[in-house]
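A single chain comes next, written as structure tokens; it is the form predicted on its own.
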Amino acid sequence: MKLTCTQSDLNTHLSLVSRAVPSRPSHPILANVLLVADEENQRVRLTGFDLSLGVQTSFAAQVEVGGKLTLPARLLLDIVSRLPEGDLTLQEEEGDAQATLTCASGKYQVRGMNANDYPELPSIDANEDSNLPVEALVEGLHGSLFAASRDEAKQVLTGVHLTVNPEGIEFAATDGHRLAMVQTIQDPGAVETDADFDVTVPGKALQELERMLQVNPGGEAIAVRFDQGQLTFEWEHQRLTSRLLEGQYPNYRQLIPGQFSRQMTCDRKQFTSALERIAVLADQKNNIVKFNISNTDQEIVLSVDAPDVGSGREALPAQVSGDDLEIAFNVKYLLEGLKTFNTTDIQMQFNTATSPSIVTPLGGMKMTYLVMPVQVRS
């Protein structure tokens, strides 16, 4: 094998596939990345696989001699990321399983393993395909992923529930304390799909998909295929495969109240900035911020009282309807949701100090963010 490519191309694509390489592999070869040089197509394909999540990506290169081998992912990335910009030559003598990496400033040798022992990514022979618009997929991931649980004990809640039909795509994620639901493309026939489906995809896999789309967004649509327990996303020379999460996802639509007795509308940037300032003190007291929502004064007052540390108060104008209300929230939950919005104004809707509240962007993405309030002892 012998190929020449740029340092930036190799570094970028190694960074993507290395995230699918396990830190504690069940088999030594899984700590490696599979590198395939295709002389006919003049491309280099990289694969990382932990037997659950697989990432495969490729880029153009000058391939003099084709071949394949596996190399230690972390070590190779550490070396390549520190090399100067410009062309690199990677060469392996036949049957040697050792790569020599040459750049303008020096030469490195890295011992690999036989590529024949590397497991193949699962192949899905699905008769039914769905082509999801890239823009809709990116918007849905951005607006939902942050709300998935990070507690592995909650299993199915660590994923994002994806519902696809010809009318649109819906993303939902919840950790039991909040729920983010995003609906993208609500035009009949906007999604090319052979069948309706709803699956729960691990959050980790979708985080990697989001990163891959940022690096190489590809064309207008991404092909999605799935069968029992597996799902793949494929687009221009990129592929991500993941197991699906088992178990019944909660009926999250039932969590959203049908009507509200109070609501508040305010400027998103002002509200977010005020929360960020007061969060400095809230961090000293379980991240809890009190809201005093006043119809009379048409304002919202945010306050924190952290004994032995200090207190803080912020007031900002708001359009308020319904009775006055005192309610408290985990400020981190609110900020994480608000940072996914891109609209000028936001709306919050409430019933009581102990029932679910809804935050929505006004005039932008169709997103519903449900947050449970925190009960504060007087």
Second form
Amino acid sequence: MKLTCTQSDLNTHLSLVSRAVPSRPSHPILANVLLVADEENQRVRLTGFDLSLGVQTSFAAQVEVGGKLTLPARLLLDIVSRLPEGDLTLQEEEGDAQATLTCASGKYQVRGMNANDYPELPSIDANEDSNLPVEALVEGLHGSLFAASRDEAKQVLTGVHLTVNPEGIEFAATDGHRLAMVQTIQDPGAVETDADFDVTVPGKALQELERMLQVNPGGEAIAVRFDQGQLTFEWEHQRLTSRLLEGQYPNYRQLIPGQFSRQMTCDRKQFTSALERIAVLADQKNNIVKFNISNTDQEIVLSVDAPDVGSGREALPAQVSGDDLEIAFNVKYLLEGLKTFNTTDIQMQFNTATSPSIVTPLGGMKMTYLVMPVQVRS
Amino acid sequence: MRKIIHIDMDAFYASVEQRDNPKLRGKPVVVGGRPEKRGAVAAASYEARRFGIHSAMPSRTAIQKCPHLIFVTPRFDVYRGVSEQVRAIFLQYTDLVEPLALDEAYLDVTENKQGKSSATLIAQEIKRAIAQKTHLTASAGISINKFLAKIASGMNKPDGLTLIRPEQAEAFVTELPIENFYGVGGATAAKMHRLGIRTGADLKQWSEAALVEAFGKTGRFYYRIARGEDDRPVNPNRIRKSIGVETSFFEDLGDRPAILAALETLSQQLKARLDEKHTSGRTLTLKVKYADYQQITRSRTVTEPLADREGILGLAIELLTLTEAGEKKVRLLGLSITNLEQEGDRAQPTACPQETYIQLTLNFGVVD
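So that was the form predicted on its own. Now I'd like the form predicted together with the partner chain, please.
So here's everything in the complex, that chain up top.
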């Protein structure tokens, strides 16, 4: 095998693929990245796989002699990321599983392993192919992924639930304390799909998908294929496969109250910056921010009181309807949701101080962010 | 530096039975429910353990492993009596005795009533006294903290006496398989294996932050014990953390009315147990074991203590809707309460009246 490519191409793609390489592999070869040099198409394809998440990506290169080889992912990335910009060549002497990396400044030899032992990424023979618009996918992930649980013990809640049908895609994620739901595109026929489906995809896999889409936005649509246990996303020279999360996803739609007795509308930026300031003090303990929503004054007062540390208070104008309300939240939850909004105004809806509240962007994206309040007992 | 002893009676229930019934001596004996009654092994004699039988194993599995296994019905009153005798011996040395169960306890003998400086000597004396008084053997572990003392007592069973010196502590922990760590049960061990943690050495490579991220606040404990550190005091008034009841069924329950009826009985039993201990709690956990032995738990925390049977039952039924009970046959149901509070807890004024915060949880169980 012999190929020449730019340092930046190899580095970019290697860092994507490395994220699927397990840090504690169950088999030594999984600590490696599979490198396939395709002479015919003049491309290099990289694969990383931890048996659950698989990432495959390729880039253009001058391939003199084709071949395949696996190299230690961590080591290779550590070297390549430090190499100077410019062309570099990678060469393997006939089947000795050792690669020589040459760049303008120097030369490195890295011992690898035979590519024949590297497992294949799961392939899915589904005759039903769905094509999801990239833009919708990016928007949906951005608005939901953050709310998924990071606690492995929560199993199905560590994923994002995708519901796809010809009318659109719905994304939902919850960690048990808040729920983010995004509906993208509502035009019938915008999604090319032969079958309606709903699956729960591990959050980690979708984080990588988000990252890959940032690096290689590719075309307009992404092909999605799935079977009982696996799902793949595929677009221009990129492929991500992931195991699906088993278990029934909670019926989240029924958690969203049908009506609210109180409502508040305010400027998003103003509200967010006030919360960010309050969060500085709230961070010290419990992350609690208290809301005092006043109908008479048409304003909302945010306050924090951290014993032995200090306290803070912010008041901002708001359109308030319904009775006055005192309610408390984990300020981190609020900020994480607000960060994904891009509208001028936001709306919050409440019933009581202990029932689910909802934050929505006014106009723009169709997102519902439900947050459970914090109950204050004295 | 502290001197902690962990005393663990050898195959306790089974040994008591073998002591009281000469016919059982030298034979594979199991204390527990009979296989045809869907019992489980509460204790196994060393002869039985040779067949791979261990406690908590279903009796049906046990008899498959050893067809001539002898089943004995437990006599908890007798075990409790023996346990009291042993405890009286401990109290001759120190009042800092923390019982973990009827058959094991931690002792802090740093300061002891007899002014002895050697903990090993005390452990020897205790073992001798136990043998004289009860005609049973115990294994003792001696070290500088609870975690190490417990590992030590398990190292040379039965009738063992093992000292882990402070300077040996780290090396011991490094080689220890993760499932032998105290506090690492089956589920945690499985999760650790998934994360590539198989021994103390693997565990030690993890940062405290990463462990907390993966295991919650227990992660901090794992971080410490990976270094042989454990500053938990020997607590003679250990506060009970949970109260629970469970029942496995003679025949797997397949229909909802039967499951509901069983849940009702369990709620009643649980309420009785809570009354007995004069406590109540805010978190209810439902355990369901399906016919295929797959086990799940569902729990919910409420803002006010669950004080009456109706409250417990109502919540239990809600939790049941989160399971596949009914669609799948059920072999065992359990209910337990954690987040316990003692009676009068709330009446006691705290030093400084501070607010408490409870992050409320989404109620996935609502059925429309």
